[in-house]
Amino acid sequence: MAKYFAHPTAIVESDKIGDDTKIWAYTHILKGVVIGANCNIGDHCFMENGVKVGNQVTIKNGNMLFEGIELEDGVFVGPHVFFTNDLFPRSPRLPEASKRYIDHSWFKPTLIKHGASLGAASVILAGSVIGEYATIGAGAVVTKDIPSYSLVVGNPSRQIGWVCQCGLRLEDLGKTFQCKSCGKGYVLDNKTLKLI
């Protein structure tokens, strides 16, 4: 049986929580959620059935993750990030919209890949894929897929640079990019940034 910590006020219905994960106050995790090892889930979070969280993930306070959200290993979710899973939402109780919700054709899953960071109050629209180690700036609105190592800001989000695996912005050296902090080098190959 996994050994994790849950604050006494947390409601944890899932039995799929990895070792050394910490779940803090007033967080509610439904039965169909899978969470990996060594994660930290802040106060006042909610996770709906069908959410998948990898290992070493940090989810700060006030986040709601709905069905179809998948966070791979090492993802950082800043406070109050907004996720969606329906691009054209209506209340299923509304007679004019009820037929649309008979099946899951409305549903659009979202994938946040290994090591990516989502800044505080960013908005991630349904169906987006955020690439490995990408950084989404605070308050940015993501409306499309984001390439790995991209630094994006604004509404709608736009790329303004590249970031290192360590999280800092890369220096453009012409044909290559380098991190002043950790020294890692990268090369741009057909619009894809690759570690040298």
The other form holds:
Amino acid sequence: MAKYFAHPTAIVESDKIGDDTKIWAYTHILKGVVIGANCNIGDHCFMENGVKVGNQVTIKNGNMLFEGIELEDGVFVGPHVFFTNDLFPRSPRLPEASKRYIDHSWFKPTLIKHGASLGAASVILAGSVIGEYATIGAGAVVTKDIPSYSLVVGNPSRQIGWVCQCGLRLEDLGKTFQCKSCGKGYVLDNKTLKLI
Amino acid sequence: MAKYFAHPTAIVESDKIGDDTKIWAYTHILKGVVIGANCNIGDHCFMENGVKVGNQVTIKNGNMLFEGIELEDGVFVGPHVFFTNDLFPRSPRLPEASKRYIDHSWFKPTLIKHGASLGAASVILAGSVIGEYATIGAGAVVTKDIPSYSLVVGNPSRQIGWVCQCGLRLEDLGKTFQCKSCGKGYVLDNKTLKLI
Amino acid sequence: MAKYFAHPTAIVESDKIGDDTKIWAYTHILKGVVIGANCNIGDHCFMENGVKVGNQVTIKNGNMLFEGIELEDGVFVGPHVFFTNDLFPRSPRLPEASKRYIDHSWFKPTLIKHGASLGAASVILAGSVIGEYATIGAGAVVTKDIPSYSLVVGNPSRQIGWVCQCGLRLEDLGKTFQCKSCGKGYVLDNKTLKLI
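Since we've got the form predicted on its own here, give me the form predicted in complex with another copy of the chain too.
To see the whole picture, the full complex is given below, headed by that same chain.
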């Protein structure tokens, strides 16, 4: 039997919700959604069939996750992050566009990898892969894949630095990068940041 | 008798909803709203008195439509598009500003024309007219009128190309523009794109 | 006894709501929230413990106010303004980040001062102070403190002018600034705009 919590005003149609997960007010989870254990999902969220959420994920208020959005373990989704799954949308009810919606060729999935953070009101274009522990700044518009540990901001987003697994910005020591808070060190290996 | 569907948690106060339209969870439609037939309106939407929606319109989740917003037939409104109707807002309850709200001179309507698409989290400033079949990119901030068939992105938005009636980007063949998918051809006539 | 109005679908857990305040559909106010008199709070809002709202405040639909957000008297919050209280967020459930969330050192409060206006879909980064009567344009991303009476737009936000207490843009008369609508005059004194 399910050992998760759902607020009385939430609608949870899925039976694949992990233990100790909390689902708050006015949130609607459709039948085909899979959510892991020990997650927290804020008020006014929506998850469509085909969404996958790992364990230990925090989803703040007002997030609408559509088919094809996958969040790996430990991801943070700030308030009102905007996901998409169609790069050139039209109303499927518009006769001039309806042929494009007969099959699923319009569809592009999005993957948010382990430990990444999506800042408030950031926009993630369909088809993007956000690397492990990357941080998307508040209000950034992501139009391409984002490397692990990178910190990006702006519209369109551009990289302005690197962040630690703990979330804080890394200090550039010349040959290595270091977190002043937790002490972890990193090195660039062929443009990829790696833990030392 | 109305032949539309409303989710049990939706509040529909208008009696002017067209046949076969669907209204989903936690959505609130005020009394003075007019909605056409065969529309789909997602969860967590709000429509204020004075809103007009045509036929075959798709409105994704989290859209708040205020007085003066009009959507023609076949429009696509992505998740969380942000509409406004006042370019210099203040709290009408603030004594220093209350005189401006005695009449309706603060008010500017917005028109989204036939078949246009508004990308996720785009912002449409009050008073804008979005031309037929135009596409507003995700996260774009629209501060002026947008020509028919144009594709705009960024903050503030700028044009980066043209799109077909079906929604896909047009290829520039020099003297004409063509859709590789549906084959339609277009030509520029005095800065206005027209179907050949 | 409370003399405020709450829509039947709203959840109001706080008993510190001022007279004549209105709280609309699907809005959730937690127990530790303090709201003044004569406010209007739209549909689909959320207020977390520790939020303070003054008198005569207008909060449009879809606003999520988290711990540490304070709105002084007469503030206008447009539809879907995005607040934050953590500059480098991670899921507190992620083991690599959980130490950062043992205490409250991650927390940064935000203050919106008397009579200021936050445009639709603007983003206010944690730790910002928005000066009296300042106006944040729709879709602007605020990354620092904003001076009183200033008008800012863009991502990141930059100042493009000054606004009157009534909300309209001020005309630059060379040595002074004037509001064509209400007639108020202002002068710059050491980079600070002041009412004459």
